[in-house]
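Form predicted alone, single chain, as structure tokens, below.
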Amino acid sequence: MQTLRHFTHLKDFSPAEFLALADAARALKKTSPKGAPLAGKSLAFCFMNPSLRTQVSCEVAAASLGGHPITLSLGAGGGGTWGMESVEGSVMDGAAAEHLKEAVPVLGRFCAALGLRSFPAGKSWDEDKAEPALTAFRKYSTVPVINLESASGHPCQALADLVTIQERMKPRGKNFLLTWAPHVKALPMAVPNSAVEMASMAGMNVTIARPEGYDLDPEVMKRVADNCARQGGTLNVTDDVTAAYDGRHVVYAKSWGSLRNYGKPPSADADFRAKWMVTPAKMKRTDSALFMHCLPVRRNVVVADAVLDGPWSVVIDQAENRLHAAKAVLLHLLTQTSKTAAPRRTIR
């Protein structure tokens, strides 16, 4: 009996396996597979939170491969599904009308794969880090599960990001900067976690520029450090936001919340925002770097218009590559063999 495979966290892949998936996505961008490899398969993409690129890229990817995409808004009301409970043993006398213990296996009887987008609650990092909804999907599902962004990771975005970098340079040995950026909210750490894991798996020299108190989770940092050591890259963490740009080949901007003051928005002080916003002056310190952001982005808060609209920006290419990354993941999970898909493996 074949072991069930999921695509939920980068830590489940070796660098070679992840790079093979990126190769598959780049091949799929050039040439679509013959026929309809997902013909007769329905795929449920479940959203507990808003989406634009993730939802559309998954739907188009499934349809272009011959599959039938179904998008569900879990517990959203107004045309969505029932409210969902994830904790076992719960006394369900509140708003949730259905438990994932029933909902997930039912969906698995109808569909060949399930995707889930589930943001953190933003009250306790220990609770959010456990990822109750995604954990329940993995536990109760009889079909492959795809993480469409959770509290701790966004592997589909990271795969598209790697493809975007590879289209312009060989990543190994290049200098990658993840810079914290201002925002009006305390945002999840999923994208920055996956961005630095991706860069370290690709053999890049990783620098993380962040204000004091905004370090990423220690477990993520250990994985990044281990990846850098194995892949020949380096890891540096700094609060010198200006010098951090020197000699960078890729600048990835993203805001994330502080573990020290979890759930609280960052300072709205104008000088603090100006210090950390990505500007043309900072980008000119780089080695003609790419500017990357997962979108959506708050203009003139996270990044200045002149950068986002300037020659550095590849954010639209990143978004397009979400489509080809989604195709690669679906083929990897749902087909026996594909000339353009990465080699199959068991993902625990």
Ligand code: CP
The other form holds:
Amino acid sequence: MQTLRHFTHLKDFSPAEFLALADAARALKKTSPKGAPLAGKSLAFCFMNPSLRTQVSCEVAAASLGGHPITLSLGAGGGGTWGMESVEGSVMDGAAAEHLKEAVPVLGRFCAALGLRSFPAGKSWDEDKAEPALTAFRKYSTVPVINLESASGHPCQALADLVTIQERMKPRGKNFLLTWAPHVKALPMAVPNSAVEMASMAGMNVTIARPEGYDLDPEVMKRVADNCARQGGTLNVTDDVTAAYDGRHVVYAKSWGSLRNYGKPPSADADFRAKWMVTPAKMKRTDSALFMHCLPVRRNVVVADAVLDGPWSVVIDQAENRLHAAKAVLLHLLTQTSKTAAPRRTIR
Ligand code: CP
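Starting from the form predicted alone shown above, please give the structure in the form predicted together with phosphoric acid mono(formamide)ester (CP).
And the full complex, kicking off with our chain again.
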């Protein structure tokens, strides 16, 4: 009997397990492991959408641990793989030439772990929330699966974010603000979901500032509320985007699409944008807060230059920590020596 670990959703991890992974990432930042713990292992990182940080951090992490990273543009045609189908029972007379039901186990015959980036389609939240491609990977894979950002979460980003906060403060009891920010597109909710899940698992007091109609998914909010209750933190949701900054230790900015008007871009009204953009005046209301963003970021739409280039910003360290987080996740999934407890699935 074999056991299979995945790293796809924070909800699969207890706060203690997640904090242990962050400890491992911080340790890996200080000291490289001896030898080549992933020697002889190939890892396939599959991207259905663009990436800079996720792709490069995974490739460098795998190579630096002695593994062989392979990056695939999944379903891109041209230089990528065949177009992929994820729905069971579909009549494949469209663009998709291959079903994930074959592709995923085939990749598993070559590779020791699979990563997948699969953004939501942006037409129906109910359909996107089911995460058809990631669900197919979990269902058909015989090797561990890593979520490289799906419709509902970006756990690798959240792990790097926690490391970035821990490098500067003990998170427990500190004040964390997730602020919605303007954008030209309706962006996925993966990063904001994972950011507030992470902060609540770390025992922080979580405030979410968002315009009316931009609430996060109720299931995520329930998990965050439960985490806060268990970890001793608080949870508040507000549309008072100015007062929300008062006394914060961390300001995490991110745009996301509205569930009420799913797939529709936010208003481009200049006053609305000015109200929600992160500015020095807002940051000065905080308790010398860190400014965090997962990147890529649109300057002077999401955040003013003076914040991104100012003393608050830790976004480059945040990006670097993607590498150390990726190493911790790979070792957790692929070595027996990992000290982190692991959710496991039994394969018979
Ligand atoms: N933060 C993040 O996931 O960056 P990429 O989209 O560039 O991978």
